[in-house]
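One chain is shown next in structure tokens, namely the form predicted in complex with the ligand.
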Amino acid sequence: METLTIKDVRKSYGEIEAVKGINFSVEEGEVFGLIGPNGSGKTTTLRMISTLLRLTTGSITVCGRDVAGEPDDVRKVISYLPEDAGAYKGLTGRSYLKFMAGFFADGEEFEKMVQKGMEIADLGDRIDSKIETYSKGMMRRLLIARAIMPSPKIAIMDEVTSGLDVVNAYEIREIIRGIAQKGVTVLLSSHNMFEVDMLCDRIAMINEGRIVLTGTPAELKEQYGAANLEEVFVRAVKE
């Protein structure tokens, strides 16, 4: 079943057309990667899916709900993690998770959700420290925990490992694999082709607002006879 369908979507910022008619769909339970260089339109696309930006033309459906027509319903099933996101610096990790969980549940369910968030964040005692004292890696784990604890149908993550060191990035990827195994659909963007190769079931390559290729990493590499996705991308863009 298709969790996400994007049809002929375009987006202009004034005179700049950032997304120039893209189509792709994401199946339930998939880890789907949107990859492309900086400025290719990844963030714009993810923001449109997350009901943050209006579509100039085209349509997006999430779990059968139209992003433009039923944004409130879409927000109930998605979880969006912006690129380079932060949290309220004055709060502790725990109170931040509580604040966010308050939007989804109350009572026992709320407690469970916060508990789950703390487990994913895995910050130990530091969960009760102020967020302003967190390292980049801790912050990212907290934010991922926040995004996943309400059990969204689809988790949308923009450049989720960017700026992290090898160990932190590895841990984040492990968390993402874990949630995918539990049946959550994941849509992530990245400009790191190796990372996407390791993590994603299927990918779409985006360049200058257009989708140049879609498929599984293995298929694409085979199709172009390339050793890695970087080569695939360079050749696909040149064609």
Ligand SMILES: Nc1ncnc2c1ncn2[C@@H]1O[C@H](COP(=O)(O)OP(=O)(O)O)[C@@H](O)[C@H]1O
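Please supply the coordinates for the form predicted alone, as a counterpart to the form predicted in complex with the ligand shown previously.
Below you will find a single chain and nothing else.
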């Protein structure tokens, strides 16, 4: 069952066309990677799916809801974690999760949501430390918890391990695997081809505003006779 369908989507800024008629779909419970070089249109695409940008033409459907016509309904079933996301540094991790949960629930549901967030963040006693004392890895854990605790149908994550060390990146990938195993559809953007290969069931590559490749990592490596996705990426960009 498709949870996300993108048909003939274009996005223009005046005379500049950033996204040029792209098509792809994401299945329920899938980890789907949207990859591409800087300026390719991938972040613009994620922002259109997330209702933050209006598409110029075409259609985006999320869990049967039209992004252009039903944006409020779409926001109820998605979460979006941009690369540059931050949190209120004067709050503790627990207080931040409570603050964010207050937008979605109250009473017993509120308490359950906060507890779920703390379990995802897995920060131990540091959940009661101020966010300004957190490392980048701890901050990313907290932000992922914030994005997932409302139980979205689709979690959209842009460069989720960017700038993290090997251990923190590994731990974040394990969190994402756990999310997907519980039925959350994940739309992931990353420049880390090792990460994409490890995490994604399928990928689409966007270049100069167009989708140029779609398939499983194994299929694309076989198609290009490549040892890894990094080689596929480089050769596809140069074609």
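Under this definition, the rigid core comprises the largest set of C-alpha atoms superposing within 1.5 Å between the forms. Positions refer to the first chain, counted from 1. This is a predicted model, so every value here is computed, not measured.
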> Can you give the C-alpha shift of V234 between the two forms in Å, rounded to one decimal, after superposing the rigid core?
Replying inline: 2.6
